[in-house]
Partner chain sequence: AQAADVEKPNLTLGVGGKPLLYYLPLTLAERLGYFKDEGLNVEINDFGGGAKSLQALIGGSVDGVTGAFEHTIRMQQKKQDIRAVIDLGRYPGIVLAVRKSEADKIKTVADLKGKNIGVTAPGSSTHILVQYAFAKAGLKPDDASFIGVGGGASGVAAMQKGEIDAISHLDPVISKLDDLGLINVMIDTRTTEGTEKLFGGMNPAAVLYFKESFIEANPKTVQALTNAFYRTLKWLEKATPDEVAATVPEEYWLGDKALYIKAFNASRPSFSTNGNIDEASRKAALNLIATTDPTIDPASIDLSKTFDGSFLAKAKSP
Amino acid sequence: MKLHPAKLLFLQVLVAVIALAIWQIGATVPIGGDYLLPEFFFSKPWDVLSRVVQLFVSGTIWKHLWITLTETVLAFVIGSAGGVVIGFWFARKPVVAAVFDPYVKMFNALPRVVLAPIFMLWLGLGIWSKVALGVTLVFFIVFFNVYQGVKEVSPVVLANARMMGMSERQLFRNVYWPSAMSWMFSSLHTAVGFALVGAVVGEYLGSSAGLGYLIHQAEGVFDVTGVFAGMFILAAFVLVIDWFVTRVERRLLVWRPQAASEQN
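What would the structure be for this chain alone in the form predicted in complex with its partner chain?
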């Protein structure tokens, strides 16, 4: 059931084309007197595309893109590192985990939008307040998965490693870490998106540059085309980061048997 890469690409493009066609029709052909996707809210695909091209051609986008990239990568790296470390720590110290469990869950439930002023107060208007927002999203996703991943380590493999005399640290390196890896990467794929969301929402709530700023500005003057162009760039952008994550994953998980569902 493996697809030929060219065929795969073709199908992917086909999906995009169909989606764009629906969009175009919804925005321009009234159905029962009403537009399915009114232009005021959705713009038109062609306008959005030409705006994207224009943003790149005129070069204004680069500065914003660069800032958002920096924030996203920082949020992603700091958030996942934190999630991994604290996740492991909690998993290995059941007492710590039990005591802090309710607090972690409480923090996870705080709406980040409300926290923005506090981050600004502490971290200023620069990139760090946006990074902080991203971190609060990324951290919890990674944390919960790593925590669970460590608890799912095969008891027999663990017992064997412990009988070899591994110290806590060696167990971490040789057992917990590799075993929790597929959990970790699963959460990283979600986290990439959320890191970007955090950065953009942060910019949206207060900043002087970045994709979120661009989108917010466009929204303020009801420039939906601008909003969609910004979101489009954003989305394309996350694919690039995810591609890197996938590469690292492939590299680190060579030892896996081919996934059961891919066999045969």
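Output block for the form predicted alone, input the form predicted in complex with its partner chain:
No partner chains or extra molecules come along with it, only the chain itself.
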């Protein structure tokens, strides 16, 4: 069952309002002589909102927001493009996939936090060390989904297409690419968040600007309100980028049946 957009939006807003109300009550109303969410550790919703507004009105946030946006977009584009190309290549070349399989699994299992200092040593404290960290997160998400999407092509469809005389280029355009498209966009929604995670973690570990830097500075002086304000901006940031990816997905996947779109 698909909800009406207005009803869906109402329920989504309702969840946020309930969560904020619980937060506000827990931070301001003592229960049994104690606060469930002490202000020192959790701040208060209104204080966080005021800090967010202050950051935007004063103009402090714009420089940091732009740097994080640049790092996120670069990591997302480079990682996604690499994942799509390599995923297609491996899916179409089983021997290559078999040879590199243990190495792919090995690199995917490496903790990204361990790689961050190495990238900073190689690429410096500028944006490219953060981009590299984001790429390592995005690449494998897209790679595995595209690889699986191509492998999921029905052998019957392939056989029929070849019987009709389709070339490899035509197979790619009319069979493999549509099959992988749904898988790819499914992974891109997740990859957006991970691209931002890579950028922010890199900024947190070593930088002079960016949202991760702001959060690190606030944390260093026990400014819980500043930390939550930074987290709120990050969350809104991800929603905006994900909305953009959704718009592109709907435009490119117009060939899908309406039922399939609703299930997604």
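Nothing here was measured: the structure is a model prediction, and the numbers come from that model. Here the rigid core means the biggest group of C-alpha atoms that line up within 1.5 Å when the two forms are laid on top of each other. Numbering follows the first chain given and starts at 1.
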Rigid core fitted, then: does residue 9 show a CA shift of 2 angstroms or greater between these two forms?
-> yes
